[in-house]
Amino acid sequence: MTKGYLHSSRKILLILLTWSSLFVLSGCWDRVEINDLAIVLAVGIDKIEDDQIELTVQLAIPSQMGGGKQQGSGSGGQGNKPTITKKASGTTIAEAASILQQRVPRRIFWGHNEVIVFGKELAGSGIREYVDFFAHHPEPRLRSFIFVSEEKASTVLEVIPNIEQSSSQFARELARFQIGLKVTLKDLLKNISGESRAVALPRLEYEFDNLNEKKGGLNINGTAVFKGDKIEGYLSDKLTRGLLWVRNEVHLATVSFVPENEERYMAFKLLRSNTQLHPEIKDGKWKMTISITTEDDVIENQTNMVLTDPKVVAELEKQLAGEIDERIELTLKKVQTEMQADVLGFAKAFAQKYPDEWDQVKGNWEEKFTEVEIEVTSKAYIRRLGMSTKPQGIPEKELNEE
């Protein structure tokens, strides 16, 4: 009977514990409905007078974010816009956000933010202290894409695109398409305190088809190069392409050039590419060898060349590799000699292979970086010659088959 009593007591106690745990696990006391949130899709930060910053947020209008409507192109006013922008100023982002919250009837939620844009003037004075907000706040995504605006960041967020639903979505898709650099908040936080103390960010510009309605589009226009946390200068689209080759981040590329002994262009589309950095320190001299292997397709042939001879293809591969080398060398000259900003990844490569030697120069890496000897060696392989190996519209007697 004692055993039965103990068994029953344990059973009752287990039931009581199970039921009591349900009261703890089923709590919804801190639940927040989506209708109570002001969802941030993009953030713009500009420097204004009196040493203050202007914070612009692009907020989603949930009732207008459905996929069944073409947003931003109607004439019904704000009623059919999928987003709205709000602004506030302060000495810090946190202060501006607090002031902004007073003007929005819902709790501002940063967890869906996908784009952060720094205005031109702010980027020129330094971005480190403003990046800190996004590093400390628990809600912003580390995967948010970072851009520098050619002018004010607020204007970028106010653009109503003709294609995508909002400027934040437009900028996000540009980053994912990897036309230029793709830099996330995580990348920025890592690089701004990394070995080289240099950062490269995509430069975002806007254009209006209709200025009064702020309808238009966005595009990536080169790269902003930072030393420390301040802009040192800009790279054009062409030089940005060379930067992408060196950083092994090139995904979409078309190379066009006039082959030797020809008068018209031939164009090649990138299939895949691989770049490796080989640092070397010998007899006190620092050297970096950049080895690139690229595979391409012929997508346009304006010349008289017939691409059936393996010797012709081999010569084109050699010339294609030379074109890539030339583009990279232009970028190296700009970055290494003029800007003296290592956005190429050299510092990390030397630090990993030669940690002792790196410790001796890391304090003055900007100076040492300019002294590094650089050698570029590219190999190009033409994989496919196109639907036709002969140029179109040219008489047979004018074709060059040698």
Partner chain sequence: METGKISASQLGCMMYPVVIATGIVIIPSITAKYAGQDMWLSPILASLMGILVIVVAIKLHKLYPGQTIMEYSVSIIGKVPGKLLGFIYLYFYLLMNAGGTRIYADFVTGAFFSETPLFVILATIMLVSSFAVRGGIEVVGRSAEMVVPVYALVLTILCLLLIPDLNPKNILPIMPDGLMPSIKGAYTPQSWFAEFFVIAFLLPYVKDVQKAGKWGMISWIFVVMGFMATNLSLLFLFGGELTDRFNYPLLDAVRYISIAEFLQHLESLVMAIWVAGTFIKLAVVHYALVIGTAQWLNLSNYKPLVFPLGFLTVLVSIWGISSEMEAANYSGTIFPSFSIVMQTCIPLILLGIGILRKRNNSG
Second form
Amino acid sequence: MTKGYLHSSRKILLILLTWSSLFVLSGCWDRVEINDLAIVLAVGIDKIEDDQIELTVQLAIPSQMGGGKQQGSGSGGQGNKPTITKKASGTTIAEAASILQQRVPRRIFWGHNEVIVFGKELAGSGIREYVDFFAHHPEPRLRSFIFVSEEKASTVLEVIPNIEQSSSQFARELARFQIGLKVTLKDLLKNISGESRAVALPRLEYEFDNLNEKKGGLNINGTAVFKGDKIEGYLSDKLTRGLLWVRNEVHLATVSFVPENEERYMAFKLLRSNTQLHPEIKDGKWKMTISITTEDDVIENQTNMVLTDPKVVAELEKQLAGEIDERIELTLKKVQTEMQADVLGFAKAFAQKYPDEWDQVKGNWEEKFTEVEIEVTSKAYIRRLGMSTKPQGIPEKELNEE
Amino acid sequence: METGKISASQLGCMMYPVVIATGIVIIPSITAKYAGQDMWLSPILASLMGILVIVVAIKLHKLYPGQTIMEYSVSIIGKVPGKLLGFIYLYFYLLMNAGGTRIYADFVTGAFFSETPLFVILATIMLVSSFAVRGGIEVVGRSAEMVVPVYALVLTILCLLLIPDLNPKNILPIMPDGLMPSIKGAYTPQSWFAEFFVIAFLLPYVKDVQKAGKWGMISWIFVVMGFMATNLSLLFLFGGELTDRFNYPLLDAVRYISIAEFLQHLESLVMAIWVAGTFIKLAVVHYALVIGTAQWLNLSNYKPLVFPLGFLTVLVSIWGISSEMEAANYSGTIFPSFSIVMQTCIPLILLGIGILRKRNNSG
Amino acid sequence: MNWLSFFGVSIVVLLIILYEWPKMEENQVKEKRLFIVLVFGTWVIAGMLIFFPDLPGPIDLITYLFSPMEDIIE
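Could the form predicted together with the partner chain be shown next, to go alongside the form predicted on its own?
Complete assembly follows, chain above in first position.
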């Protein structure tokens, strides 16, 4: 009796359990198939009116991605570009995005966004309000690269590049080279609220080869310097290099100059470089020593110097270091006295070494920053001569062998 | 009542996720809020509470071998006060597990499944844990033994992958305002370390109980290392100020990983260890709650209590808490005070009275 | 919607009973009584929470007791 009862109740339970799993098997609420997603590759934000922004997103077209397609259809017609751009405007990014969603049949997905471009206008009036979205929304990543556009951000996204699949990829790769600045969302969030209250962002330019088809390329040209979250001015390409040296972000660099007593140029390729900031406060005087150690190779020699003599090389090393010093000082002058924006990381360095003194000047760091005495000491090592010991194409007797 | 036995090493494995599973995701942000760039120091200070609690639990068990806290609290302070204390403990562990479940579910909904109802996420993890508990302590112990090494390994790998992006200088200046900020930052994590006191429910079922102390310490060391590794990685990556601004900084950090543009988007690993770790944590604490309830009522079998109490835990975790912010406030500031009373002060008092009693009896 | 949720909760409670009841032995009267009290209690609580979701709960009691501590820490 009991056994039969047990048996039947168990059967009922099994049947019930089996049926109830139907509810679960239909999938969870947040199930999203990849072919229901519109993947955002890049975001551009422009200011259009007082509190209205225009949001431009670059969406991937999956069927056109995956490369190798360009060859078949020649230079590629309009039909098969791998990305499209869509625009919408609103008071917040979220609002613009939801308007945008009405025009895209797939759910907009931010998880693969790699590039955020701020338009020039927006940069002039403040970017802080529009950074927050990317830190609040659960999908975007903190590794997105940040740029400031030369003109409108939307134009940058509309460029159909001739060498990469999309302009977002183009911009990302440029950033990764670190010829200009490389700033991720994380860095921006950190600096915009950090000690120095100043931010430097790479400035993105575009050039069209063919205006009708919007074919062209991008380039990073210099740096936009922000005070707080508003743009203060621009650094040219050359000054940006100096900035990179100070911030210890130099990665790829060539330095060419005319050595003493020579007429032609000599070029050096940077192998590695290390910059250290040594803050010092003595008798109320704030001083920053920037010491740079670089290792270089000779890659081009237009002069008729023969470089096998260590004495000659030692002399060149000194001149190379001096050359680097000079470049950095140009940047320092512009940043410290003209812009008065500490994008060099001095505030952090002082705050870390002298927390008590820092607390006192925290409020008016901008002023104090201009008073900081700066000393640059570079040390350069020329490690190798490349594949040639003597300059090529010069008759033996004209060589300057000393 | 419980016929199964676990080994001391399994006990160690079980305790590791109890402390670290929910701690690792929300603790860094809380410590950063108070301690800033000294956030790495807070887990070390907080961990002292862990040692204290382990020692007290083991001493108590030595005084009354083979008994859980539900039983020896009656022996120590008498029948009625002991039972009353037992009830308060049950209440505490019910709330502690409810809080843990809620932290888990808030993270899952907040970061991944924003449209899935909270109740479903709460219920599913509780269901799995309940089945483990119903299988007995051996099942819980063995699942822990299986999950924990993988958990620790994944956590280590994630921290290692962050190395290229780390900037150790963020640690400076060290202690500009003295020790006070770090102590404040340690206030919340100490309650997580105090959760080691759950062993007071488990020690009677440990085969080689003389090794329990050793394995408790090993577990403790790994927990400290886990907290240190995450807190240091986050500090070096974001700095103290930015860590404080994120809700789940560990998730943000793991999303930041990108090795050669190939090894990236690894947050599913965080999710995986999060679910696995929470599963063990809930199972262990739920086991303590269930076995405690059964002993409190002098039942001969604890198994019928598993599902009803699991259901109750889920209900308590949403009862009166309408938002993630309320839940976080409870876990961050209210629960630690409750924990100090229940997991530190009362056990110490019990130990004191217990030692005096034994001395009087033998003298 | 509320009734639907209540129905779902009732199914869960029913499943717990169906799963657990046959496993209990005849002579475990105390266990059976307690089991019924617990299951019925949770069912009532769940029902209440579905219809009155803002009901203060056990965590609110603790919050009330320990919030003075919070001010000391801050």
